[in-house]
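Have a look below at one chain only, the form predicted on its own, in structure tokens format.
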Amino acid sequence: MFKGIFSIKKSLPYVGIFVTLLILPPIIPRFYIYILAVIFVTALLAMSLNMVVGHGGLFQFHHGAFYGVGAYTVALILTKTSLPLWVGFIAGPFAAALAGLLIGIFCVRLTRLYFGMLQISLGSLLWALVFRWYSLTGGDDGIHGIPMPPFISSQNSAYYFILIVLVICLIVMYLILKSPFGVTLRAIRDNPERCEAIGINVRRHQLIGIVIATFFAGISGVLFVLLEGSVFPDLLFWVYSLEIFIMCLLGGWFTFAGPIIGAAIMVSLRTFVGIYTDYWTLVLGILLILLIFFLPEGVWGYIVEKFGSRAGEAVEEENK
């Protein structure tokens, strides 16, 4: 079945790459563990928002609003209810994909800017019920010391799982976009009046495309709640958006891989360049500017045009 989608030549580089993230908990110094943890759980929900941006063509400008859905659904089963763990990890990514339905049959109707200003708009609401409600959700303050078991409770157990969970996702991501979906979502995001005009159910499509990606944000909530043990609702304001969209630019909007590049970038400034100056976005800023007048395709795009890796090349040609 997945014959034409998987091979073993294909695979090896990235299986590689997944056996060596498996072994470096013991060998290298624990903040350097914890930054690699944040990159995984940055790099899905970059992944998540790529799929509705980079391979659907909509305009999804308030994506945060989801990944904080998510992390507050967790973080109040667990507080507030005597529910299991594994509840609210469930629950988490329904709970974003119920709120990205909701909101996305509200803008599906609307194109391209006037379809991300009014998610904005909405996304905010959530924002604001989040930052106002704080007999349930704390305010400005978030919910901190989020219990979580034993088996998940140490850094290097919580790297392993959010590593696992992040493959799993990943594998998911990619056969959805070698779909006959993920093909017609593409088909959308270049000529949708075509798409139309031939019988595609455009806005069908496209709220399906919303849904499993606001799925996937609510599992990258899920997953930095076990990381930090606490939630606070500037996960849910449109700044962080935009810094998600950031990730999608730097890695490459028409690849795979390029919103795990573009968000290893982004954490490893802020991480490393924030510990010299506070001006770590003034770095960014510059980055940016260098990267649309020399790399508009992304990091990810340019190696895959000029050195034409075989793992870029695979990942190029099932995106034209």
The other form holds:
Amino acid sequence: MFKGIFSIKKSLPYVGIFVTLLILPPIIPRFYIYILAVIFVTALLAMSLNMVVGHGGLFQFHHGAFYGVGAYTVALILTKTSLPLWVGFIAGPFAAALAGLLIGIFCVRLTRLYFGMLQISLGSLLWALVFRWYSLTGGDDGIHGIPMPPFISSQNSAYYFILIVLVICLIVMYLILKSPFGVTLRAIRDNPERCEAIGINVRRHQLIGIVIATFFAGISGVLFVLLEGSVFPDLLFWVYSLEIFIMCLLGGWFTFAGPIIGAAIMVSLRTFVGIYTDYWTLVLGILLILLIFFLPEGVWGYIVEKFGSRAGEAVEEENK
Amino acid sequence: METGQTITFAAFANQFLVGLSRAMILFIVSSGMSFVLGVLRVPNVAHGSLYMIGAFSAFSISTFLGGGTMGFWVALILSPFVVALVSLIAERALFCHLYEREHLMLLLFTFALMLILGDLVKLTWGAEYRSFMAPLTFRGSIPVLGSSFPKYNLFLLVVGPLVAIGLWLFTNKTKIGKIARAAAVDREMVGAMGINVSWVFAFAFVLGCFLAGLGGALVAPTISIAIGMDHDIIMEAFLIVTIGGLGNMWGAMLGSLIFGLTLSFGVLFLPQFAIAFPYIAVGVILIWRPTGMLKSVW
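Show the form predicted in complex with its partner chain, please, the one above being the form predicted on its own.
So here's everything in the complex, that chain up top.
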């Protein structure tokens, strides 16, 4: 069934990248392995947001809320109950998708900026609950020292686990975006009125898109807990959500892999600029302004445009 | 949770007034945002940073003048102009070149501006807490409806409506105000009438930021001025503008009242989750009236 979707020639570079990432841990220092794992988690989150932003055209302004729900669900299951690990890992994404469904039902009734605003309001409500419910969520301190069995939480095995989950998720996302559903989603983005006219249920498609995206955000939240062993309410705060949004725009929101590049840039900037100065957001701000003026399509978007869809990355281009 | 205690009338009245005075600050800030949103159609994410700059510059001006009554009034009047100057520079140097671009790019720009201004404030004033004292006349409390109420909050209750009236007169009675309103409705037509739309936008942006600065200077005596105060206000202003109706000044007033009062009654009834109440109110209003309570100018 994958014939025609994955051609061997086109996917060869990606297999190469994957293999390189697989053999890296014994070679490079532990710190860089950790940074790579952070990038993977963030990239999955940005990719999930881009499903609705870049491909769905929705102003999903509070995506971090769902990431936080996924992370808190697994953290609470592991600390407050005696359920096994895998229950938490499965419950996280489903809780996030449920939150996405509940919030999405109300949001899809609105359009554009109003959609974003309602989502920020409902997402902030979740944040306020987590922030203040000391007895359950630990309030602004969050939950630290979440117990994880060492076979999965030692650094290298966490790295491999995250990498493999990321690759599986990326393949699934790619298939979804290539499917008739993904094409419909992009059609809705480009012209909702016309889609309505030819009999597409616009709101239902958008809602399904949101649920899928929030499910992946929940997976990313679970991976975050696996990597860091702690959760805190900042995950659900709107500033972080806007940062994820920026990652999509930075990398190129009309491409498939753009958000990965955006996440890699943001995480490396924060880590490496943060070593030299406290003012890394100043650097980020200046970089963003340069980007807006000179690379409005995003970094990856520019590369794809410049060198054609040779890499087979631009889902957009291929569907034309 | 401390819900069991009986709520006296005095406590009720006190929270009501606290909520009202909070609403006045929110109104001044969000009306500025609403004005920018109405004319430029961009939610200015940097609005909160300008509010923070207003508070910090009020502190600096007042300290420079040695504090006191004189320092307070000069700071209150000058710091909005400082903020207006900052926003004018940002607008003319960078922002004005982007008006033809994709909408999200404008939003992204204001986010970048927020990041830059936030760090510039940290560079200029450092990360310590600062305080800006109200003059002696406004310190202390007076008894109102059986409870003591800070005098400065009463001052806010006077200033808020004055700003509302001033803004209304400005947008409805002056020529430039009318042009700005026309540009909000149909910018092509305004351009066709031979008016330089770019400067109208600059003007609207600067006026909105001026109001942010005024809000910052006014709120300064009631809080400790610190990094991070931008993050809280910006979200509140956003939501207020949305539930009021984008670009509608009276909507901003109504939204501020709802936001301020739900928060202060939340403090009264369920202190632990008080901060959740305004978000619930906003959610309910948006579900009930998706495009805000009053007519949006869009």
